[in-house]
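Presented as structure tokens, the chain that follows is alone, the form predicted alone.
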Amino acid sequence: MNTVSIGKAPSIRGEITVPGDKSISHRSIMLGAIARGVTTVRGFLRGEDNMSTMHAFQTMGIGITDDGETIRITGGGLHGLKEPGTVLDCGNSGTTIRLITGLLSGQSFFSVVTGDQYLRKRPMKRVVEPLTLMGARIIGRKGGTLAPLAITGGGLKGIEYQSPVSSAQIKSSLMLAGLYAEGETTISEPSLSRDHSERMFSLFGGDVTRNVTGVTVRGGVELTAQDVTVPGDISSAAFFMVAALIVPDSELLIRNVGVNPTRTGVIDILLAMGGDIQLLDCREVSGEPVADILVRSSRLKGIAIGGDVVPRAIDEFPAICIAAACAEGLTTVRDARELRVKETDRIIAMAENLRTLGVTVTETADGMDITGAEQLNGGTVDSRGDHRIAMSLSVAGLVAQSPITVTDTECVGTSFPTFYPLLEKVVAPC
């Protein structure tokens, strides 16, 4: 089990580019595989999660090559996938297993999906239940609520589904199934989750209609291969944004970051806390808004976080918790129950680790209250195999009074393999 120790930094300075967006990278492989023609993808994130998606589609007969700069996917059209001769291993990736379960529900063959010890504990009922309503036949552990899942696809019919939670994984899984369903499939949410699938479906020529809180997909429409450029992942940029905000005398420019409005909740939250953050050179690439982000050290203050901003920042909350721990006053987080069903229960994990660092934290059913500390303690903290928790706690080490040792850091490779070298690059020498 790898451990990393991070000590206090004098400042954070420089200019960096973070790896490609994980969500967009997943979807580029999936849609490229079922489109007609050769799709090229630049800026693809070669983290373990995305490689799990790539390997799954290679196992289903899709030709995918990688020269180190460009991914080329030779798509077979909507019905070009082949029945896999083995179980599809999704590794640690919740996006892979949930989205591919929707896609496999539309295929005229049998398949089985599974994942690592952490993924096999994550809830699958949230996609299995609506896919079953569409006509998919899915069985698995505990009544189909946990992986491994066995899927017998085909014969789907469009439905109107009101999702009980705002989740891009649920929405995207049903959208992929909807490509194969008779008629139209409509998914509505309490509030709009990230819309990368809607944007990429449109880019590839899918018949997609959007409204304020929902999307409709018409089945049977063939997709056409595209050239895709993946912007930098704002979830990865968030760790460096928080680092530059909390470490004194810092100024950091993060280039080429995706600033999709359904993903910029972290920026809105950090701005509300008093963060000095500017978006520069705003532009659009492959249907996604992109900008350079300039961040300067700031005196942060506690705020109330809840409502519609939460699904727009759901993956960034471990980093936001570090900002709250370094802010003046009380930060309250509500409406974030979804944090309990991530790679680990992030509410419990962050609360317990922050207490180890001397921060006063009170858990609630759907969030937590964090009272900012004048000085974080050092010590040993446990990532619990969660990549975002490992990176967030590492950022905390930059301002702690003594080094913070983070255990079980292998998980960082699932989304940000170059995180630690990049962090070392921006820490100014003493």
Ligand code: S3P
Given for the second form:
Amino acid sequence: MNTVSIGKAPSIRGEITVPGDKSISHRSIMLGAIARGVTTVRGFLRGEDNMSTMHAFQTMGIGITDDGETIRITGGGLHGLKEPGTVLDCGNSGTTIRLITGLLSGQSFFSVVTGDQYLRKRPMKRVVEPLTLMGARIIGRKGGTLAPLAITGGGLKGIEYQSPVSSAQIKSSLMLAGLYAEGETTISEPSLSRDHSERMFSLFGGDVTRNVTGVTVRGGVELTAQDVTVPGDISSAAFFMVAALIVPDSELLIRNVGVNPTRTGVIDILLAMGGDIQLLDCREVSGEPVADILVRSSRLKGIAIGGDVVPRAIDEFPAICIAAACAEGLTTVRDARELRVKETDRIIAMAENLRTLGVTVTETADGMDITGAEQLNGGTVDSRGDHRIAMSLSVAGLVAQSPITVTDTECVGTSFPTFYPLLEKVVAPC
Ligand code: S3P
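Having seen the form predicted alone, could you now give me the structure of the form predicted in complex with shikimate-3-phosphate (S3P)?
Full complex below, order starting with the chain above.
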């Protein structure tokens, strides 16, 4: 098991780019595989999660090559996938398993999906139930609520589905199934989750209509291959944004970051905390808003976080917790129950680790209260195998009184394999 020790940084300075957006990278492979023609993808994230998606489609007979710069996917059209001769292993990736289960529900063959020890504990009923309503036959452990899942697809009918949670994985799973369903499939959610699928379906020529918190997909419409450029992942940039805010005398420019409004909750939250963050050169690439982000050290203050901003910042709460731990006063997080079913229970993971660092934290059912500390203590903290917990706690080490040792850091490879070298690059030498 790898451990990493991070000590106090004098400042964070320079210019960086972060690897490609994980959500968009997944979708580029999936849509490329079922489109007609050759899709090219630049800026693809070669993290373990996305490689799980790539391997799954290769196992279903799709030609995918990587010359180190560009990924080329030779799509077979809506009905070009072949029955996988083996179990599809989605590794640690919730997006892979939930989206692919939707896609497999539309195929006229049998398939089995599974994942690692963490993924096999995560809730699958949220996609299995609505996909079953569409006509898919899915069985799995614990009454079909846990992976492995066995899917006998085909014969789907469009439904109108009101999702009880705002989740892009549920929405996208049903959108993919909807491509194969008779008629229209409409999904609505309490508040809008990331809309990369809606944008990419439109880019590939899908028949998609949207309203405030809903989307309708018409089935049977063939997609056309595209050239996709993936922007940097704001979820990866978030660790560096928080680092530059909390370390004194810092100024960091993060170039080419995706700033889709359904993902910028972290910027809104950090601005409300008093962060000095500017978006520069806002532009659009492959149907997604992109900007350069300039961040300077700031005196942060505690705020109340809840409501519609939560799904727009859902993956950034571990990093936001570190900002809160370094802010003056109380930060409250509510309406964030979904954090309990991420790669790990992120409410427990952050609360327990922050307490080790001397921060006062109270857990609630759907969030937590964090009282900012004058100074974080050093010590040994546990990532619990969750990449975002590992990277957040590493950022805390930059301002702690003595070094912070993070255990079990291999998991960083799922979304950000170059995190530690990049962190080393921006920590200005003493
Ligand atoms: C993702 C959606 C989110 C997010 C995950 C990626 C996606 O999950 O937490 O990291 O790519 O659709 P939920 O849909 O479960 O909120």
